[in-house]
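What follows is a single chain, given as structure tokens, in the form predicted on its own.
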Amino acid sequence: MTNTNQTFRIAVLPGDGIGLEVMAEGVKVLRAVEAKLNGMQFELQEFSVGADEYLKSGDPLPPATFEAIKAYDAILLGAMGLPDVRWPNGVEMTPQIDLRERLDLYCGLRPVKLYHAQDTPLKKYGAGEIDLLIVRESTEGLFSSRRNKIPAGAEVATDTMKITRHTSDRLFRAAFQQARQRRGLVTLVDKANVLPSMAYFRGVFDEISREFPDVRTEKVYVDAAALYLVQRPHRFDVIVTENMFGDILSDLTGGLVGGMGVAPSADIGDKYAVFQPSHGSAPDIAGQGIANPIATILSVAMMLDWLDQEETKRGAAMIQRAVELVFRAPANRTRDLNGLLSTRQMGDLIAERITGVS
């Protein structure tokens, strides 16, 4: 992404629950690193969408919003969905995936890092030695059968998985390319010996890696791929799958670093962009002022990273770094954590180092 002015316009997506909450201090943060760029602006402007736009209008994500946020630079979202807001077939509104799918953001990254041992249930790794990428691909897969229409008494309900030339031949290349900036390595996680879909991913595979001879390649079931990320999760470092095995296997690896609170996202595509944390919207505790906002605070580093100008990209890493700091102390925490910082507390901490961080 380049832009010739000094002036990044960003749609803000706030959406449901605690999104609320962690989009204003993941605002916050960028204001902070905005003051310490050389001449570098961000124009925000905010648009309702999810199931509370829906509660209001009859449309999680209105056909007006949809067009005016293709204009803007960046996509910046903070959660969506709340679980009793459904469509009839029973399903909950999911407008970010509406999102991935038609904008064609096709490249789904899901970094995974230890800032601290404390917040690992595998005790033995220290910070930065459990550092990997999922690169999941995020607009066909499994999910493809998701607007299936099951016929009411209906005795079987059938899921097809989708996986085109096309696009595999994309992600590859995305996930090779990012395996190039860190340590050389990409995992292929699939189920080649039992479905066919996932046999003709791999060979895909085969051909895009001998594009990129300089990346070593692993190809690993994806139950044994599980099992692996518990038992030696520091011998990863690019794990490329499908959309489903990806969804499931971020939420294991963000469990092995402190859970979803802290596990940023990007949903990547050849002209647009979405930025948003892992987690969900949590109804549960929305508004009490608990909810972890480091995960949209990285989504924040990871928007400036793509928008790959020098500032940005070192506004990103004074993120990094201000996690890195806040994250040295143990206290610096909260409730999922064991801490006792609210949402608000957190990231005013971040936005404090920033200052600090050059």
Second form
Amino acid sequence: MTNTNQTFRIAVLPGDGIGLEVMAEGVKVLRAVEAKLNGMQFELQEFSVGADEYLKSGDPLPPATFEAIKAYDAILLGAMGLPDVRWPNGVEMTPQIDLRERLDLYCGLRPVKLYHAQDTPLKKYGAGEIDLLIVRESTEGLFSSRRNKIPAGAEVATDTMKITRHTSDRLFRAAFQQARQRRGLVTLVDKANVLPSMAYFRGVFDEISREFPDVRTEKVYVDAAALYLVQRPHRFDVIVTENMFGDILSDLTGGLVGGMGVAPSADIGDKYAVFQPSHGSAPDIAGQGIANPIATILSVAMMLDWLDQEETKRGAAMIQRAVELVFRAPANRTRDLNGLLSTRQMGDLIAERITGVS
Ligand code: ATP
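Could you switch over to the form predicted in complex with adenosine-5'-triphosphate (ATP), since the one displayed so far is the form predicted on its own?
Below is the entire complex, every chain and molecule, led by the chain shown above.
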């Protein structure tokens, strides 16, 4: 083993609702991994961002915080937003989406993996047979209209699907690179038969695909993709799609492997990256200590992988392995997966697995 003696600085944004509870377990697991890595340290600094911060300061993402977190090597986020805390115009605050746009985190990686056959509503699939990655464009697409103002009394409301060449190029290259490290298939999900913007998206995809002759490609309309994901999820490897389609399909695929509590994500740009569970602040279960921390713990693994050092990659693999081992026992489940474990007990189990393995 080489002694790398490296310190990574991580900005930790627990956020709102269950964000605080699941983040505590994510940090616990990161500390357990840190103790196993050779010469690798993590300096964590917490920042208050989200609906609760809005109640305190009037801004869910204060400018000073935004500037400060940019100086960190990576950003770890819990969940943000609360249904009762809204802007004066009634819209919910979503600083996590603001972060994606302002930090140019165009590439949303959402791995979907079934650890145990008991956790899928599709009972005919065995563990390991659902293993795909959604690459979701995260800064434009249909979400680009989210700041549209519809005048009171308007008779028509229109949103725009924005697709740019610059972002699509980078998104597709990222998807092809991911496929090279996986099973070598990229599926473009679009609606090119109806929407001109999607036909344009497809054209860019075809161009970029020529740079990756070793990667197989296919194109599926989004409606058919929803069907195939339920009927034959094992046929997919990497799915690349626009923002809104990716938002919807990643909830669907989360459902295939046990729900949002096991769905991690990474929002990656050329300079910055944010790692967070795919779920929201889940106010319905917040404060009860029953949220599933697995999505956050797996997001910590994605962060370690992205930090791209031999030792951090080893740490990421340790977390993956610990989750796999813990999930082997059907009783090791939180409430969302019909188990009895609390958030903290699940975090403890994963951390103990890591502490116990070399
Ligand atoms: P957002 O729009 O902010 O993503 P949402 O409205 O889609 O949020 P979530 O907060 O993701 O909703 O929650 C959706 C459902 O999933 C809720 O019933 C919630 O209790 C459940 N849920 C979400 N995350 C978890 C978790 N980590 N553990 C257990 N249940 C969860």
